[in-house]
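The chain below stands alone, shown as structure tokens; this is the form predicted on its own.
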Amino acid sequence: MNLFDIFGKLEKVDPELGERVSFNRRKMFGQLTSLAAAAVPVATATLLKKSYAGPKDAITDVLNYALTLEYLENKFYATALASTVIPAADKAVFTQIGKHEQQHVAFLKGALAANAAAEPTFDFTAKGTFKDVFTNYQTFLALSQAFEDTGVRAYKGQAGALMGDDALLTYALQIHAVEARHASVVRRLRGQKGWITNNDGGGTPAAIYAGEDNVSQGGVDITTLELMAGTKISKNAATEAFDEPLSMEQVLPVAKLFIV
């Protein structure tokens, strides 16, 4: 997908976007046909930044929060791919995931511009707790699952803060969906289901799965509903069908375990 296609999608979300950017589709398309796909997130983020006259403080905070999580994932996979921890059979999977994280970082940095937070220094051993993270594949997979499941819930937890900006909300949800796919793949590589049952993190930090055992949605206890006469929905099925958000206050203590 090129920038011309992406901008067309944005205009559907916000019909006035074209006027605010004074975007000449034909001219811009001609100038960008030579861009590599990796440049698209940066170019698109630049258009968003110019179109929305600078993010408000609250949105800046949310985007920097997301950027910090993306920095963490990007560095984690770059470090792992530079090591020998990932077996050849799975290397293509994590190479692709790593490319996704690179593009997420590029997009968020482009949208934030001068407001972008600097990349922290990370300690993926968490002060020695996971000292073999880049030598033991199972430890690496456990942390990969932890980071991906955290990312999914973290993006969901901030959706409400972006409700006033349709374009940014759309992009955040697009990243959220990709992170969910990452999480599912990694969970299956660990021999687990592609979704979360109750609050079972499979040996990863328990705080990441806080609240995942919730069975009430929209004020209705899902386990009281009947699939058919006399057959109710189990707790496992109820928790698997709905993924719960994590607030910034819940996520930051987990992320800080890996930030120097």
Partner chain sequence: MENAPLQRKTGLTGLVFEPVKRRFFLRMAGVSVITSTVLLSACNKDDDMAPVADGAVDLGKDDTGILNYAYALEQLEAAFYTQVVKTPYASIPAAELQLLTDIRDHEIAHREFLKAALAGAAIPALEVDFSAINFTDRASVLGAAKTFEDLGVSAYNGAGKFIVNKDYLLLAGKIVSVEARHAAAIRDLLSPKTADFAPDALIDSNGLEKVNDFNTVLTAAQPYIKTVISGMNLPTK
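How about the form predicted in complex with its partner chain, since we already have the form predicted on its own?
The text that comes after this line covers the one chain and nothing more.
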């Protein structure tokens, strides 16, 4: 099982997916609105689930999914660090982030052993949408934020699937927190807050932030709770205080934009 099988299944169920993704690719930054939500019908999710036999396969799929996202991040930072896009003053931050992504790749490959998916070929311009990704620092930062926030949401979305395996669940949580640290520091380098307000991606593809404006947690509307006597918690704070998950079906079309 590897990621391309997953892509293949997605396309079989939704033959127009490739087309829609291509169309969106031609759109400019920030206009990939609701891609993830729109591109993959619910039926796809059902079929994906049906095509896997047992829990062991399911865990392998989750790990390969994580590995592929880590491959993407690792290659992204390795390429950037080998270029001149990152100003000297910010190199220490991205050297550290790049190191972690490399460690995550090695770790997940080790865990998967013979079952590890091969590294895809990446195109970080997304067929020309982000042409200046490795020459314009602001474009690079925006994609970095997009990848890190996606990583946080993607790992969070898989926690439940790893509940049967304490060690793997803990590893995933440990990586998840590191990705969140990355996201926070990159957002700050962009002049953004370290946290996600409503579903504002600051000019990055909107599909990555779908659902981040949720204020209802476990049946509790956070905005009805008291901040202090006489004041309720604001909607901004309610959305910032809880990061939302993304499903595999939501993340894959976004990842696919960057895979040749």
